[in-house]
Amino acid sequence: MKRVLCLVLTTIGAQLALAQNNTAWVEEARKVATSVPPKLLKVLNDEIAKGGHEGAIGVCREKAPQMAKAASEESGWMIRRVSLKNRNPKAVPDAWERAALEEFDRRAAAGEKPPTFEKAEVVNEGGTSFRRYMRALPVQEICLGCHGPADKLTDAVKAKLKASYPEDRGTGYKLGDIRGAMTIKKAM
């Protein structure tokens, strides 16, 4: 009986340690994923104040990937932004990201609040285990000048989008829609 009790307690202890370990990496991932968007919003606001929304297109095209790369190098996580309606051809989600984004859309349609949408999971890809985390990026007021309904965009924004993103799919959003997500992963 003592042996069984000891085995049960050992198993429970191991499960608690595993749960704490999972919680720790998810917390770390959450911090990393939420570190980039506020910095990007500040740069976007500054650029919009200088030259309107058409100037912000260059920020999203050039500075946002640079910011993600710097955060990746600093944190050790691979960081990028993805969307089901991507503007940048590099922002196409993989299968895991697509499933998460579709789940986020279903939850939003059911009335949940997108700023809290996240997914964390350990997945095996090609024989390597990865910690994967995604956090939804809901459309904010500032986003509508470039991502809102096409008939609401200025001619300057439309021209800049056409020149920068000939295959653009990133318009037609309304406030609160899920524009995409920050996605991060790290090999275990």
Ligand code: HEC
Given for the second form:
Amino acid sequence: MKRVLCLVLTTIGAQLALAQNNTAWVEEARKVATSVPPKLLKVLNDEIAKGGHEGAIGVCREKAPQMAKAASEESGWMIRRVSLKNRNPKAVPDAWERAALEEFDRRAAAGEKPPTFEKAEVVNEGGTSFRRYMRALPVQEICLGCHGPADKLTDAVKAKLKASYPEDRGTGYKLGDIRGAMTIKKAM
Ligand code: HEC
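Please give the other form, namely the form predicted together with the named molecule, since only the form predicted on its own has been shown so far.
All chains and molecules follow, beginning with the one already shown.
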């Protein structure tokens, strides 16, 4: 009996989660979170074509935060990138983000395809309710030159990373891993 009740409650819980995922704010959050990565990817591609991966590191350092800032101002959402193994010392996830990233990692390890890994929830923080949304950033071929294992990084890239990010933990990834996530939030 207990087991049946548990099953029923789990099913209702799953349906509620599904319903919440289809609300208008989640649609909006998804749009905002997916607007930045393609723009960054284009700049990265252009810079790598011009000056190799080492030439593009500076671009990533300056352009990524700039783009997030511009998108924040345009959309009204606070936007940033986080990772469980962060390169930028500020890209440390908070507890909610950490739980989401760990879930994304579990799902990727279980063989699910990461492009659509997302989490959306209304979270109360210090008396204020926030709409929070996160979307995984999977490792693609182009990422490996700066986030891959040692044999994928040129000496020039290694030297530049070491100089700019002495505490860098953002290497050693392989295709399909979750590098981190776009994370956005807005007070209600
Ligand atoms: C040219 C080198 C380069 C390439 C290629 C690159 N990155 Fe990065 N990545 C960086 C640098 C440098 C930073 C730190 C940026 C900063 O200071 O905010 C970074 C930071 C990040 C972060 C923020 C979290 C953290 O660790 O600081 C994520 C997430 C990320 N990269 C994902 C990716 C993904 C996914 C790809 C492939 C689509 C990719 N990167 C390709 C150089 C690169």
